[in-house]
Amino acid sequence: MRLKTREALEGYTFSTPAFLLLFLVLFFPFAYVIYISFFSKTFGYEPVFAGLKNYFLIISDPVFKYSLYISTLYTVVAVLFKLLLGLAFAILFAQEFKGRTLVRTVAVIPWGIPLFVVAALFFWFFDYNLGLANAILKALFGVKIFWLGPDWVVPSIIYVNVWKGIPFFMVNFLGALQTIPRSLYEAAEIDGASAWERFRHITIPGIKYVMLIVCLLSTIWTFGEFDTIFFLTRGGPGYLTHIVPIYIYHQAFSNFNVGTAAAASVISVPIFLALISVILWALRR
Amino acid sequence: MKRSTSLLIKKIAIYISAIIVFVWTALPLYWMIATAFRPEREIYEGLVIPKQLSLNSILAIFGFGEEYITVGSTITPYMINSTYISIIVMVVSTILGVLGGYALARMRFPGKDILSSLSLFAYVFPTVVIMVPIFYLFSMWKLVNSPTGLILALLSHTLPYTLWMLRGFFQTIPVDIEEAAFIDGCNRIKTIIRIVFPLSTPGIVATATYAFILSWNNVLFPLILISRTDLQVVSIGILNYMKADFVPWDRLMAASFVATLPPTLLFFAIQRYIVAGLTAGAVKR
């Protein structure tokens, strides 16, 4: 008994500072950030209670219906392509050719850059007149498009976010196909099965623990991104890459409403919730 | 025969997507380099293979060979902020989070599993649900334009990482080895620094190395929390080369190659044990 109470103490002991800098800088001000939702709140001026004005204000806002519609869009497209894709590549990988090292080195990179650099690297490839994505465009097709104007800019972003994406599937991916024993193929090959069957049937459920967490995960960091639309389109033309971050980022620090943009930081919680509540079930399991 | 076709035609499809995912993923990175390394002039001839190779817009972005330096016009200030801020960052994270983390995987104390499921919760939700609170917050505490308000803001970040991977590395030391410690007379304290640590050097080390990345990379919080050029770093002085009227690609895309080696690096050096990280509960079982 006594020896119970000494690790209970122990264990209080190592872990208090990190819980308590963390109850200073994140779960204090997550809770900061609810309760501020429910007051008029102007920086430089003192809050004054709203009750649920916030709220109503944000549901009665097109830009903020837009936004979610437009976050919701680019996610479920992005994290689609970078599944696909993932596992496109992954598979590749796990063949054996000459150059694999190299080539997989070089897929990975993007994931190893920070999302900044990848966001100037394709303001610069994207650019209309001297980019190399227009020179590419013109050399094959004799056209040229505004990667970033109101036509194209959606799939430009949607297409930023799978480049630098897809390694991270790729990788888990690869990880989990090397944990697919070879000689539950060679039985299926034995018994006739097409190359369909087996990746239906051999490898789609070998690896399907991984694909959950992986998407989930992606699905709530491509939600919650920021630093890629921030830096090419600030939300712009007009408001077509108005996505969640970016609208909470202009309530507060372009209009000063820190109540509407508290207001929209809570709406978002529960979809965020949900998706890491299923990543802890999977992990769990 | 019919086997030998089908399989060069397996072999020609495999070297086809090599090549494919191979300039997929190089074109933007070559775009940057090619663009980094060329002598100004020739980026605005559009040529999209460069005639010569240049130092100048790396040396440039020194100031070297600039006539006019002002705060901010050089990327050096940017690059020693980022740096000594990841790495206190990076110091900080990794000696709270090895102490949580222990007491998280191996001591009994209630509480422990919520405490454990928190900070899986806290690293992978988005931050910018805290952006609104952290800068009012920070506002009030006198913390906005402070070096230390930006390192207890990126802990929020890093911190969660750190206590929730080294949790993981660990619970992978056999408990027979501490327990035969413990059998010899080694109290706590001597278990792990005799014990733990040696066998949990390089998850530590490569933890370390990715909440230095995760730091550097980051981009909201000196966003929001700092406008000062003197005290900002490197990912927003990023953004003030793309904010410009003229943008200056040669310098942005050389500031950018320096910006991004530091993380890419680093990044490799420790990336088999990252992808061990958080899939890891779903490939082990």
Given for the second form:
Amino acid sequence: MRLKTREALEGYTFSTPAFLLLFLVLFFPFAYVIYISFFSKTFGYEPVFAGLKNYFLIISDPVFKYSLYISTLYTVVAVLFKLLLGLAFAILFAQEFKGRTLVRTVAVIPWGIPLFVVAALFFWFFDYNLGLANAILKALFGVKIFWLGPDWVVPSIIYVNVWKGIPFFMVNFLGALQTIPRSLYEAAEIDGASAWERFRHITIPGIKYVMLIVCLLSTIWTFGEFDTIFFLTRGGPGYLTHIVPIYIYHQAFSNFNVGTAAAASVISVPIFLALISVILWALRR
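Now show me the form predicted on its own; what you just gave was the form predicted in complex with the partner chain.
Next comes a single chain, given without company.
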């Protein structure tokens, strides 16, 4: 047996269990979701074939259209702020200063806090009467804000997501920055390059691939986030924070129609992939 053929067979042999596990964990459930989306399925009852009825119901539902809009807005704005602030903190913490290790450790804490704990903390933080946010505003400007009311609820949930997600960006960017040789910066400085030019032509190219991966992962997690928003707002007030995962949850567990929930999931996939493609395209430029 030729060496290349034997190596290929060994590769297939060792990778087959992983592919089988991936199929069972990812592809099989997704295939079942597509299958059940063509049925009217209520918990405790047999599914009844409905054809494209579920898809027509979802597409014509204004709440679903709004859910797609608010999910996209929430994801794009949150990922953008995490990218900019994470990069800024990474550059700051890459510098030498007293107490740097302690500051780095404290800055990572938000990423390690469980989502339900984050929701509980910010439920108190945004409380109109007892919350720290309004206590600060009252002391400085003499005003209070309904942070989880109609006017401020969307910026509030974005703020929570950014606060928790910044350390993930910061740590990855900090690691990437430390792989860039200092000699490149020294040579550029000798040649008269400004700080902005060094950042643009050395720093950004040096962390470009890490930036792409981090933004891709963060987009996936942010678009699919459910816990924090659900614990804070339950998708309200009204439907203002009715992101796609909460919409699907209500279709399945409030309306008890698994078929429409599955159809909403299937419709969301190409839109989600398009959003990822746009973000990656923008970062590659």
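In this text the structure is predicted, and so the values were computed from the model without any measurement. Rigid core (definition): largest C-alpha set, two forms, superposition within 1.5 Å. Positions refer to the first chain, counted from 1.
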Superposed on the rigid core, does the Cα of residue 63 end up 2 angstroms or more away between the two forms?
no
For residue 238, does the CA position differ by 2 Å or more between the two forms when the superposition is done on the rigid core?
no
If you line up the core, does residue 30 shift 2 angstroms or more at its C-alpha between the two forms?
yes
